Amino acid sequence: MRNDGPPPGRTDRTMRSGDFSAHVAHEILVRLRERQPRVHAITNAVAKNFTANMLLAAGAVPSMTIVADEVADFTRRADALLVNLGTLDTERRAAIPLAIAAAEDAALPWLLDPVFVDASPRRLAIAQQLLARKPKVLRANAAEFEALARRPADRKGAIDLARERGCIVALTGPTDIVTDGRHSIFIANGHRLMARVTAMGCAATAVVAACLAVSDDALLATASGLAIMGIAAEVAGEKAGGPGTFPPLLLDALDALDDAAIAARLRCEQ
């Protein structure tokens, strides 16, 4: 959590982009738990509670206000900002540019999750405007990516967009593609029940934001967040009876996740 001293360090002296491993993911998770960064999440109404609980389980501290006259203050005292377009009502539309401006002023990383931009031309236009403001990370599923990027949701499309926009692109699906345009990481962790519970993608992006708050390597932080989420989901899925029991088991699995589980389960290519 941020205090009156300098912000939590993000130096990755032992890491280089492209050198992703179970050790890297675990080291970033350890930092999360030690430093407890604050993530200000402007997220959709459906996802707020679950997202906050996932951040707490990971070791971060959530704040969630979207009130226009205080969102900038909350953002400035955070360590990362998440902008999720899920329920893009009037209040969120007013809060988002204020929060981004505050993040830019404070030199904080911010992430864009363009939820359902494939379903609404107005939402798509807003997402395109936000993408032009250079988020540190764009996290999208295939349909959202194709609508926003106007190109196929594949490895080449993700790499090209990352190069054009100067950001990390996290294209999530059965295998997540994480790229900065030069290096790419492919993560195949996850569980089928993730697709049967709402807000899983939103929560995953929040975990990525928390990882970004404790690392100066956005590529490794993004890959770590998605890997941590996917591995915890696998652990939870082995015990869950269905989508009703899966979310609380996922919180427990994330809270208990350790280096042995990450090392045993991580499935990635570079």
The other form holds:
Amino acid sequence: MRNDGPPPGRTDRTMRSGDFSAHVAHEILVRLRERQPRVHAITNAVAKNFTANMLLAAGAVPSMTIVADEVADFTRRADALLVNLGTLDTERRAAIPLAIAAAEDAALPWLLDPVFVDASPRRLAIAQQLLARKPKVLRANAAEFEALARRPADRKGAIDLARERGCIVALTGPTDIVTDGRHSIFIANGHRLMARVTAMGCAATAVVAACLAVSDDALLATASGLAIMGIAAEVAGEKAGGPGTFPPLLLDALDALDDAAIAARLRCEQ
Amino acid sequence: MRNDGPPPGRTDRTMRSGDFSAHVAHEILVRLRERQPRVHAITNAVAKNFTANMLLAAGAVPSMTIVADEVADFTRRADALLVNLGTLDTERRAAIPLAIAAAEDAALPWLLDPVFVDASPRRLAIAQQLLARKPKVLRANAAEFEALARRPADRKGAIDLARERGCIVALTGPTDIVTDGRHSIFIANGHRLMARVTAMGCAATAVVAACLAVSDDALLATASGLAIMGIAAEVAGEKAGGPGTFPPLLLDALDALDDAAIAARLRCEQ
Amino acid sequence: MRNDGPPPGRTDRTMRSGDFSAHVAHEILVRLRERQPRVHAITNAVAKNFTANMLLAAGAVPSMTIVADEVADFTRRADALLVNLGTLDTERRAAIPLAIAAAEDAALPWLLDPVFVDASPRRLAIAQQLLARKPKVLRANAAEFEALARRPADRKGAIDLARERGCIVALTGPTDIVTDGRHSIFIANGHRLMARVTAMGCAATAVVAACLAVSDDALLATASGLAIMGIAAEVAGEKAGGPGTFPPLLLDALDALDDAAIAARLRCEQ
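If the structure you just shared is the form predicted on its own, then what does the corresponding form predicted together with a further copy of the same chain look like?
Next comes the full complex, and the chain you just saw is listed first.
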């Protein structure tokens, strides 16, 4: 599963699905820092601050308003939209369709993160309606995937859902599966402390949103976002004294991440 | 006031009110890590992220939604419910009775943290209605206790309120008083930096909620939660450079807390 | 632009506009720690936790509720009011006029922080209505200032707006301009990492609110708040490993800030 960086002769290719490598992930990260894309993040109350800081550490510029008469204005000036269903209060629920409509009008990529749909029938129904509006990327953990897709949370399930829905599926876990239904990328980066801190998955999806804003290849952008996040987590996890010092160190690591660290640490298969 | 761990011959007893000791607190902590209880925390906007991370560091699994058509589903699948009245917005206010009803149906323990009832007559009235619904534990500081109980915030006041209401009263301060009206436990752990960081009391009550989920003895569970929190704060306070580095180190310390540290540091009387 | 502390013979003067110095900023900080003023902060969802902790680190006591039937009670018992328009949801929008009315009744200073008015016509209209209610201080960055003032974001624009509106204008950037229309103070403290973390400007305005609560000279109080924040950021920035470890270290630095550090680091012109 280890991939010690791009093989000779591949680093100079134009990005193309099926060609995921440390070079691609680094190129996306460089673009984030240069272009500073705006990400409008409609996300849950627990994750807002950490998500904003993860986006800033990645090079992006966050905005987070959810009120009905402003959300379209903020979305239209953004470069990508994140729709996260955690702690789905009434005002955010009303904002989401307005933001998606604005994203569609402006031809922006938008991502769906159906947090805890396995815990609430009402939220599951909302997530199913949103999935029908064709997000560019669906990011879910195993429990959320199974509830939403009514399929096993495995490679075949992810590929089938991606084909059926025409979107990228990112099924995250010890190994992340990223697939558009034709090509699949498997990423085994990350650190055990990620599961000990709230909003890590939410923030990872936000970083993926930023990556989508700087690449036309949504599969490579999604894989890059998850790889960058997982590698920064490994760097931080080696220094952290526990789940409290881990998030600040993760932000530091993401901010400082370079091509050498990505090449040395990327563990992927495709 | 210092208690250098459990005396000989007591460490192997079954937990029973009146038998609080470092051994009991450690046993509760071990259960948290093994059973990973779910805590549904209806808490204030300022405290959400830190509370979720404190619960995770203690071994528990947080959820935090407040919307009316989801809160009962989340409560029913939890093992304990926290009701915190800080920044009590309209949606949360509507959610609380629904969550309490779900907790009653599912026979879950629930806790009341009447934040700042001394500052708002409206909130005080809500807190009095909620107290009448018989939480398992009421946690308050002196100002909140006096406003809610209309009694002095002292040992006698706490015991009288516990008897009158049939709940555990945890009156927190330099020395925490934990009483069911018959037995009382006094815990003198903690660190001065706890008062310099927002949401520390809110997070402590959340940790108590997690402890209630793994013990049938609510008095010992409450005392254990406060002791664990106070001892972790002492460990963190010795390393912290101030109120900013203290919370991450507190999470690290709670995650790493072991029987030796609890035995060496517990300061309690009963 | 560097000012190596107060010149001889100035340190013992009573505070008076036009006399800004390290001594003045330190005196305000000492008062914050002694008087522990209450600041009711109506602020955005992303900034709440960090703002509360910055206020506590400065010596102040935060409250943050926004519900209509409580916000006046909380404001009346406070010593200053912050009105921040970030993520301006419906409930907060309704609370703001009630809080301002309570502040006016109680003769409290209140500050306006028109976050992202450049991004939303609706929010800009709200900010213009609020500016007409005469805040003691308006704090804005260049983009927000230009949208709200319809003037260039420069020294002349700030002075003209301050005269027209009869308030202190704090136009923040690499050099902060603080003016009441007659006297102007220019502060060049700060650290590049401030722009890499969310809610830094929001928290700075909150610290200014606390300073207003302990000084009758709003110009000196505003300059002091921004200088204190900028100097603490420099201390923290020298130790931080990146944007993640920077905020905890900033809180530590603000808590520990002393007259020597202020005198050595203040960079101002007037």
